[in-house]
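Listed next as structure tokens is one chain, alone, in the form predicted alone.
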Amino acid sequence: MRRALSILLLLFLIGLMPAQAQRVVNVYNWTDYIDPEALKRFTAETGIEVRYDVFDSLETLEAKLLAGHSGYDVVTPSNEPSFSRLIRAGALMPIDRSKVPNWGNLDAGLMRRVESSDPGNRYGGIYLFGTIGLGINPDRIGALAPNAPLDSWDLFFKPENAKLLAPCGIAMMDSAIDVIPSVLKYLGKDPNSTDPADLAAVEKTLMAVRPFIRSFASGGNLEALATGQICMAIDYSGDVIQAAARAKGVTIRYVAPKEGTEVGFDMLAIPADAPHKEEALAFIDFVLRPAVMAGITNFVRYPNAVPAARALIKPELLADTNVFPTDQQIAGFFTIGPVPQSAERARTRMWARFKAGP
């Protein structure tokens, strides 16, 4: 009886002791943009649970972070305009590189390309990068518009082409931030232009094809292309390449239009009010390992900025210049910068009118 009472007392005292807090990291990333095995491996190695949410537009990400108290520890904003804008707003914290030893694995040349957004690379390292172009089903397009150019934005933005292709389905990514600079470049204008006349020209171009656009989506275009529901979409390069890999019975191809293609870098960053900063640094350090980054690229088909990862990447991906552009291609891509808030508001209003239709 005495022994039983002792055991009960011990159990009671244990119950009064505070439980050790579960270590967690809250990650907010783009849709279809991680290797699930990487998350499992991180938890297995560190004991840190990953709580993982996704977004499908920069507008959504910015709204959450600028409102504050998002609860997220690691986020992946594109270098422009979101990453630089979040830095200026004080919404991100500097990275303590002493706690991210794998930072040294990052490609110095590519990191210099994002210094215009983050002088000194203080607030983030490159996660993955890609371009914005066209996802097409060349067979269905050829059947409906055999003379339409497959290497040009004309395929989408010329109303006569869009009208011919409307029956097989045209989709637009739902992001003014991503689309407007490409239209400006197509029209021969500065992608960062804030001239009201240039914005009016963009609106005119978009409105001319609005009757032929079936849907607006930034995350759903991948499946719609892969399953043959649509034959053309403006989308991110990696999403189109993923669609091509998943497609059954249809051929999907990514096109970087000849008039100009935007390249964007998605950054690993930590919100200034992140509740688990040490765990966030551990997660970033883990992701920047060559083996981990190679697994991510192999899964999502976006290039990374860790040169040592290349030895572990599938040869067919390394050979695909849509996945890993050549230095010459990269030199020809354009990047964008931030625009004043007043111009951003004007773009947002114009986008709303465009989506609503004429």
Second form
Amino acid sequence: MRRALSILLLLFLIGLMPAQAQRVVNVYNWTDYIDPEALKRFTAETGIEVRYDVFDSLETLEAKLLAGHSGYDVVTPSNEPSFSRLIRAGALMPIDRSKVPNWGNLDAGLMRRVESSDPGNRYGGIYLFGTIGLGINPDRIGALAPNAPLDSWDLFFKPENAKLLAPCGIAMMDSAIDVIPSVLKYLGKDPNSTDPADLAAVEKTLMAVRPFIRSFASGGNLEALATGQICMAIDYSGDVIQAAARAKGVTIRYVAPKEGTEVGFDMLAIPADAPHKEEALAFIDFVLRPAVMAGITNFVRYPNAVPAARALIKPELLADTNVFPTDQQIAGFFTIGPVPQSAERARTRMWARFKAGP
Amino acid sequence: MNRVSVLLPVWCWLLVLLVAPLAIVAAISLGEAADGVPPFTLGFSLDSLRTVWTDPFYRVSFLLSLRVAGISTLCCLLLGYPAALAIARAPERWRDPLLLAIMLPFWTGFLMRVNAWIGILADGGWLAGALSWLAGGPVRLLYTDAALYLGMVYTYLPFMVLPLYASLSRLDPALGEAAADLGAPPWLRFVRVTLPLSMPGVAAGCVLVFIPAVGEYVIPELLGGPGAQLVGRVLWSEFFANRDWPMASALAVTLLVLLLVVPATVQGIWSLRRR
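With the form predicted alone in hand, show me what the form predicted in complex with its partner chain looks like.
In what comes next, the whole complex appears, and the chain from above leads the way.
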């Protein structure tokens, strides 16, 4: 009996031991958004175990963080609307830069652009960034609509073009947050407009092409583009570029439409109630190393904001202006600002009507 | 004293798992959305409840949910009644295996089973592919109302069959034999004897299917079209897309009131008929 008890006690202690000795960091990131090697190397170098979890929409991320006690230590919200809203809600912790020596690797010009969301850059550094545009299959589009412009939102939002392309498959990203500002910009309006008349104009534009849209994807249209099920989609730049790399037998191209393209920055941030803050800072510092950042960009094909990483990035990615836009292109991209809740409710409502169709 | 101590765990259970969560949801529905963690402030504002009750957007969504749940319940009843009757009338040794066949799907994850339907219904999937071949043109199933109803009936059918079986298997066969002796043909025996005596099972089955079906979120989200804005999906978008917890709670409270009224009415009609 005593022996059995002591064995039980021993087992109990063994069960406890790793929990005390092992340091962990809980990372919550977008799907398909990391180089798996980076996680392995971080654990090998620091001894900190990475528990890695993914989200596929900003809505999911925000809901978890706003409910509190999410348990995550590092999160990657987009600068607008999530990052700025989480700051306002007090859900993020200011980053102690003395513990992140690699902070200095970040591009000062790009960091200035996210100051509209986070004055003084107190709560986060840029992880990766990308634009929202069109993923197209130029061969199928050329066959169906030879005269349609390939560099313009007209390709998607002009009903006569959409009608021609409907047979080869048009997909929409299922996110009011990400699509409405681009439509406002296309219509020559302020992308942050909260004017009901502007929203009505957006609705009219979207409804006119609604009959030609085959599907609404929430996890992106990567797979459908790569397999040739669709020939045009509104999507994140990196998703389209990944689709192009995975495509078999079809050519996929990304287009940043000339009327105006939204650029979004995904930020490395730490929740205010993160249980492992020191480990989170160590993780962010590790990710901001040029070699690690280069590995991530080579893997996920989104550009980063660490100029020193460029020397280690695959030349073909560096030369692709869709992955690394020129400074001139970057200057032409627009960023969006926060929208008050009443306007956002109107947007969500309009989006539900749009999805339901006329 | 003894009775109190026996019932105490039950009361505690109800308090912790029923009353407290409901009270929290009701309290949030009276609050106001705000920037913060959690994203609302407590108060006494009827704005959210008033919006839910007056805005046609929510009324349309409630009516659609009631309609989908009603049609699904009817389909379950029409499919489930013959199944339950067949099991109840089957030879003794067949009953348990047949019941097991009804319940077996419950033993795998619900989400996995609904996801399996996506593969079957998707363009080029088994069912859509076979139908397209028969029709000689593309047949779309996934993300249509047909897929929505299929998913609902598939998921909730056991909830209909089990109470029906329970009430049908308890029927005294002598009653049917007596009716037959008095010259009633089979259809009349069913209408005048079997059906009236199985009404408690019908009522239980319908309530068990209807109530969860009204608030269903997963099936319309995964199988239904974008137009199927049932109340479960609207509630999700209030909570996630708008981060408006008071509004989401107001919807939940309204749904609960609605669902308390329905079984109460069914029971009321039932007890009136019994009198």
